[in-house]
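Next comes just one chain, in structure tokens: the form predicted alone.
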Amino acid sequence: MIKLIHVTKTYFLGDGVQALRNASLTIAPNDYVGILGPSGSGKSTLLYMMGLLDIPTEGTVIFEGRDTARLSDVELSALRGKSIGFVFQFYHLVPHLTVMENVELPLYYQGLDPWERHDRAKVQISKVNLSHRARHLPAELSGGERQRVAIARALVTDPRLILADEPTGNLDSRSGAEILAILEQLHTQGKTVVMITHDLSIARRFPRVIRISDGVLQEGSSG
């Protein structure tokens, strides 16, 4: 699905700050992988280069088979959009709209109808067991639902990739693990999973774990 190959990014602050070094990474299909490093050493970038994001100062990243430096920024957001879903450590979600119209937003983007927005919204919504908060704020929202709506509206676009960048980070350990859960069984239902962690408790639940330390990449086990 994804593949890195030799990726370097260099932020060109000062005397520049190397965030990748010579990455490469493949992810497959269906995967389910944790990528787990301290603060400051990559992760977040990683994300941002697997999510189409960013571009690599050097190197290519392929995504489903295309070489993402050869496509335009109209293409790389369509291909974000349909193919991508992201979860964040902060949620993201735009504080005067409901729930509802949180997990529509991305569709609004793709120009579905309404009637079609709320349906798929609803879907999503109903799967992560929010329904009776729909025409809530995110204010009157605990940490914990607050993410799910997230994951929901991650997932309104049927997006084949799941990109989550600690998403328990901000929640307390009940809540973090009803999230944790959620992504298992995404996995369980044919997405492909990655997440980003510092904490080594959650790593050990990916059957596949990348350690980065100082931009550099190394597969091995999560103990």
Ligand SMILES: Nc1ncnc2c1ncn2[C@@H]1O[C@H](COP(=O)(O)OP(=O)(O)OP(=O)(O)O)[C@@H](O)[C@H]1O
The other form holds:
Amino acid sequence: MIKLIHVTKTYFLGDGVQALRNASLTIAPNDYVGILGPSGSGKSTLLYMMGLLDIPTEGTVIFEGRDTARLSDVELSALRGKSIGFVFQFYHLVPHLTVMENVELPLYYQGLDPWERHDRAKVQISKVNLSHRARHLPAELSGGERQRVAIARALVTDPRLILADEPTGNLDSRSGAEILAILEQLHTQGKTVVMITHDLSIARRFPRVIRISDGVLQEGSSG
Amino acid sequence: MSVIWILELANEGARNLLRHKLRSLLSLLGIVIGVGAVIAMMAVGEGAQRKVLKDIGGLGLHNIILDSEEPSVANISPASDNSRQGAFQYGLIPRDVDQFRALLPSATVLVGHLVKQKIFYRSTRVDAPVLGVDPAYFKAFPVEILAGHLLAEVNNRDRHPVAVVTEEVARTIPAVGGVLGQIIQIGGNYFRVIGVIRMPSSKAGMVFLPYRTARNLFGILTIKDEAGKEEYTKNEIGRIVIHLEDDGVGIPEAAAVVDRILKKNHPMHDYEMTVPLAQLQVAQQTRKTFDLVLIVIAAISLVIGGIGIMNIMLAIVTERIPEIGIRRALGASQRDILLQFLSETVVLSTSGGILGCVLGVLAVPILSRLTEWPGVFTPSAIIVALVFSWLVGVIFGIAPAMQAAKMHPVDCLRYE
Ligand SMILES: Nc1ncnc2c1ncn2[C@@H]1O[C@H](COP(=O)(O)OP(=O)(O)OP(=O)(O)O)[C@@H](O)[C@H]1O
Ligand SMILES: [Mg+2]
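Shown: the form predicted alone; wanted: the form predicted together with this ligand:
Let us now look at the entire complex, which starts with that chain.
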């Protein structure tokens, strides 16, 4: 699905920070992977790299067999829109759009008609049990509800890959468990799921865990 | 690029702007006032132009009009001896007419006898110039008969005491059932009104008598009674109209000939020469200058308006950096982001243009009242205003939109 080959990401600010050092990694279809590391270790950087949002300073990112360095902005954007669903720690909902409009947003960039977007978003919102909240703004929802909206938005395009950056980091344990259950279910439905966490107890639930510290990757099993 | 897609972009832009109504409105002020001012000025300018053209057209573009003018006392040198029998003589003379006829054979030279007498209808004073004319006089001007008929050859030959008045005069005569057939009194003589015409002349209108009637009844001597001292003035010909046919000698050439003759015959310059065609050219030149000034004002106000809009868009882009990151993660390309912000700017500037048009349309009645020029809207002015405000949106929106599109998605997502 994704292959990182000797990827290095350097931020040339101040003394220069190497957020990723010579990272190589392969994520296979239907993998269920946890990425574990302390704060500032480069987890988000790695996720953005896999999500085609960032470009490596050195090295190659292969997405479904294609060298991403050779793709144009429009092609990369289309790949992000169609094949990848993002879930972020801080939900990243557009604050002035309703739940419905937030969930419709990825479909807009795929050029779907308004009514088709609406139908598909409606189905996805009902799957996360938020139909009664469809017309609300994100600010009117609880954290757990917001994260469910974010998941609905990530899934509405039926992507093959789900990338989640500490999706439970801002939630209480019950809401967090709900989110984890959804991700697990997605994995059993055949999706590829990669999730970041700095919580060891959460990482234990993944069959495959990649540890990261100071931008260096280390493959390891849970535990 | 479907219609729905464009409508959605516009709708989204409008919604975003409506979330900050006051801010959006303030940012529009420059463009609203600029467009409004230009629309109003164009309407008033057009109205003024039409009025001037109508006035000039009323004088007849094929005519050269000469009027006798009493020179001011300062102009009369004591040495000049053109007073006969104690009366001071001034103005146009038969010799002028003869020379015009000789040198401009293709022209019709018409003579008017100016009667300097007061007009009354019963006890109502009517204030308008009185001119004795040949029936042919009316052929030289655009005349519309509103009631009755024009002066006829027989009225002139037999010196009938009849008059034709313009509508302005007719309006000041308080006769029940119209002025036609009524008797008016001019300097002690009575005249029956046989026609009412529409003919651009002086603001007060004009009263026309048959030439021979006027000349016979009133003569060429005027007695002015000023502070007990009687003053006699003599004026042979009040007005000369030189009417040129299309295929004859051109107006400028004829005017030059006329000017030369008059300068020779009238060293005191006791006449006034009007060439409507020349006035028309002056008016058109004036209009061109006015238009140029207007274009400069429009350009300046659009640039100022555009900067106001650009300023607010830069603030909006900064404000929405996280949103840009989210949209990029959800599949928006740089082009999508560019179009999103550009459409917002265009919606903003176009609403500015529309508001400006409304403001301009509302301002015109006020301006018209102040200037006494009618306001004439040309639909093209509104279309041009809208197209330009649209263009301002595109031109001044491109920089903020590019800035938004070029932002790195990861930087946007990490922002805050
Ligand atoms: N734009 C940037 N400029 C400079 N340094 C940066 C930038 N973005 C990230 N970094 C640095 O790169 C390193 C990795 O950051 P990253 O966000 O990937 O860490 P993380 O593991 O996700 O941390 P956290 O758990 O706190 O989210 C950090 O040291 C961070 O300070
Ligand atoms: Mg992080």
